[in-house]
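In the block that follows, a single chain appears as structure tokens, in the form predicted alone.
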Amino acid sequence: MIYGALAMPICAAVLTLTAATRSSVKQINMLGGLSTSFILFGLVYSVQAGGILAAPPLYVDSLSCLLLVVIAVLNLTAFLFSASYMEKELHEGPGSLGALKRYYVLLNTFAFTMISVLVVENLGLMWVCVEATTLASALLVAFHFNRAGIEAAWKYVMVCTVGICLALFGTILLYYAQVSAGPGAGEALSWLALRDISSRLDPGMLKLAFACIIVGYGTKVGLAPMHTWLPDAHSQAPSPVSGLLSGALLSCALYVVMRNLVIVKGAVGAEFIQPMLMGLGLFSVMVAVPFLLVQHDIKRLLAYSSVEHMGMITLALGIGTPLAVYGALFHIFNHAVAKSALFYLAGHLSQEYRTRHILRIRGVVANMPFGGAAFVLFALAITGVPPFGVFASKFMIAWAAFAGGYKLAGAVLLTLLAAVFAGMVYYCFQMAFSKPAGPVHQGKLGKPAMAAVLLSAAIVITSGLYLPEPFKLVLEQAAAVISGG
């Protein structure tokens, strides 16, 4: 099933190249996206029913499963939404079929690279897969090949390359520490081997390695002050790609941080890790707030919201209590589903109003009842309004901060979240409920796009009211992997 999950996006990409019409390209990729997601769900079910799948260098446990669920949901919604979105984005013309093929080939390649990150056990191969996600997604950011898109892709590649080089240096230091541990150290850079011998690793070397790893992969996560690429890349990419970047790619980078966190915690203890993660996390939320309050571009607004959410998750991982880790993992899932849907809808609004400028998007609910209502729903969800799932995970993280004795950090976090709520609701409600200016837009979402939005809405509402037992078990076991259980 692991090989099937890896092969399906590649097969869809190859079939896309052979397609002769726009309609066949659309059908191939809707079927391919659906098949990939179902294989991933089947893989998660297999792990939960039969235990960890380990066939070096492949490895899938409960922590992998949680992120595979995220990829499965977002892969499905992104391909569904792309069917309607790209039909409007690429009008009929001489080059439209070629551009559509290029989009779907890159989108499938992007999905393949993200799945690869989650199913490899070797930290060296994991680094290679993360670098591959950068290359695939950079071409999607520059998809339209206009000046802004190329500039954003170049900035993305340059900043993330610096970060990934630091992550590589940290990984090399991990390897050196493993070799220095003596006989019985296991296969080079094997996560399982490093976890088992973590108490024998040189603490000083591990501290330096983790500092490089958190800064390196933190660049890909979008943690401040390494976040500068994120607003540009998210704003220029096609909206389904923006949803994957924010909901899936950032989560994959966090996954690699968590894998390394387990090893370093076993070697040096939590006392070294906590201040670094909590400081970076809280600082990221602080940096995002002023940009959220003075933003004029709808997609950049959502991008800075992602910086805030990634900071909050990192803060929770720094707190490190079982409740905080559980809340962090639950928040990864909730944020991914809600934010991706918001990016999809923001792309739809940008198409219909022919602008991303917030002040020029008016009367959305009156002009587009379904799209406007969905936009308001997800805007409330992402800011943590009950009864949505984001509220539940935010509440867990704030509660964990106070319960863990970090009352000042908890108070600062709640203050910043109140400011984020005010800014997001102010801008989103302005767009949704203000009086329309100029001609009335009657744009309707296509049926595949509506299905993607309804599926995301059902998930964010359900996760705030009830967690199915199988998913709750995945969360608990994934939290235990990070906490050392």
Second form
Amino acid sequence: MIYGALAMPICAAVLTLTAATRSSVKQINMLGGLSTSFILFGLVYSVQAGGILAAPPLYVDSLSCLLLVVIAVLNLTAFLFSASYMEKELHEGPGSLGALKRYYVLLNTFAFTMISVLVVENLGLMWVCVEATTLASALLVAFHFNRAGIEAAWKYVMVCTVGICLALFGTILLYYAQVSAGPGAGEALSWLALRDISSRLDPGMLKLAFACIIVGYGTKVGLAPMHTWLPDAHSQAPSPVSGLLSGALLSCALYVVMRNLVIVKGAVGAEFIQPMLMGLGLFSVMVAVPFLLVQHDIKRLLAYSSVEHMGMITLALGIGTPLAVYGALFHIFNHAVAKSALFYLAGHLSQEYRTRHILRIRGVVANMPFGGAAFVLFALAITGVPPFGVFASKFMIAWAAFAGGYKLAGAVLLTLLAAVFAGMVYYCFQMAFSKPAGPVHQGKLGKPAMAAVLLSAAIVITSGLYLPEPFKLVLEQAAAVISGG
Amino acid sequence: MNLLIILLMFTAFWLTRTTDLRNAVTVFLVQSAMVAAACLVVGAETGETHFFLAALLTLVIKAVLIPYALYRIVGRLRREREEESLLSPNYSSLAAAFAVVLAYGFIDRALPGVISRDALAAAMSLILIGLQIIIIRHQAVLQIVGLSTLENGLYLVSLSVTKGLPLIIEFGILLDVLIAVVVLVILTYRLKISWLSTDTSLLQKLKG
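Next up, the form predicted together with the partner chain, please; the one we just looked at was the form predicted alone.
Zooming out: every chain and molecule, the one shown earlier first.
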């Protein structure tokens, strides 16, 4: 099953290379995306039914399952949306088939690397996979090879690779601590082995290692002040890729942080980790707010909102109570679904208006009733308006902050969230309900894209009102993996 | 081993002084070959075959494939050289010397009494000097060399602290480094096409 999930994107990529026409490329990849997600759901189901799957070096438990659900949903919507989006992006002509193939091969590789982050057990291999996600997505960010795209991709690779090198340094220190722990330390850098012997590891060394790891992987998560690559890369990538970057990639990076967190927590206790995570998280929210309030670019607006949400999740992980961890995991899921859909729609808008400038996008609802309505819906959802799922998880995090005794952090968080709400809703309503500046030709969303948006909307609305029992179980067990239960 | 460490430091210092792209790649090639040699020395000391394999992989990827890719791109970039760095070569060598002091200070405080103190300090200095090159040099190719130097430093850290990582992880890391360089070379090539220069200080369009 795991091998199937890993093999499917590769198969789709190979088939794409052999395809002869644009429509066949499109069909292969819609089918490929569908079956990858289907296999992922099957994998999650089999883990829930039959317990943890361990086939070294692969390992899938509930925590990986939760993230696999995120990837499965986003992979599906991204491939569906790509089918419509790329049709408009690449006009018929010489070279367009090649470009389309390049896009889909890279997209499949990107999906493959993200899935592999989630299914490997070894922390060293996890590092290798995280670095591979950067490399696979870098050429997608620079897909059009225009000036801005190249600039964004260059900064993306440079900042993330240097950051992640620091994480490798931290991982090497972790290995050193494991070796120094003496005989019976288990296989090198194995997460399970490290978790079991975490109380025997040298605390001083682990503190140093964790500082390196949190700054290193934190770069990839987009925590301030290492977030500088994020708005550039998110705004320049083709929109389905932006959605994946924001919803899936950042979540994968967080997943690796969580895996390391479990070990460090076991060795040095929560007192050391807490201020670090809470500080970084709160600082990220703080840094994102001014950029959200004065923003001209619709995709950069969404990108800074991602920084804010990642900050919030990190804050919740820092609080560390069961409720906070549960809220953090639930928020990862909600944010991923809502934000990716917003990125897709923003891509649709900027295609129709031929600009990403917020002030030049006018009267969206009047011009395109379906796309506009969906855009307003998701904008409200992501800023935390009930009854959507994002509200539920934000509420949990805020509640956990107060219940955990961090009244100041909670109060600051709520104030900042109010500012974010004001900024984002102001800009989005301006785009949606202002008078159309001129006739824009009726922008119609293609059928696959519409399906993707409707699916995301259904998920965001349901998760706010009612959680299906199996999903709730996954969330609870995943939280237990982190809290150590 | 001590001789190798001294030579490695020498290449790092040389990198801070060179402004010619082709020279920088050559120095990097020599440096990578020495890292592979260090791996061989450790292998000879411990007598484990895994080190010989790791040394061979390092040699093939870091001293053959990566320099080859870089030489190819440098061949296309005539008349590109480092001008107006953040720091002049003299000052950047001084900064590198400072990095070495910093590395020793860090090792003595963080890992007191570690066996391979000098090797570790050299590795740390390589990391810091690589970082420094990325920061103060504007030429794309020099930044790639800086990044690869940083990776060499990390490899030396793992070699001196834990006698290397398991082979499969090491192989994965090397593969990542190779792909990273290939991706960056593609981007450099595109930089040259659309900006007519590979000076990365021009990349200032995206802000706010």
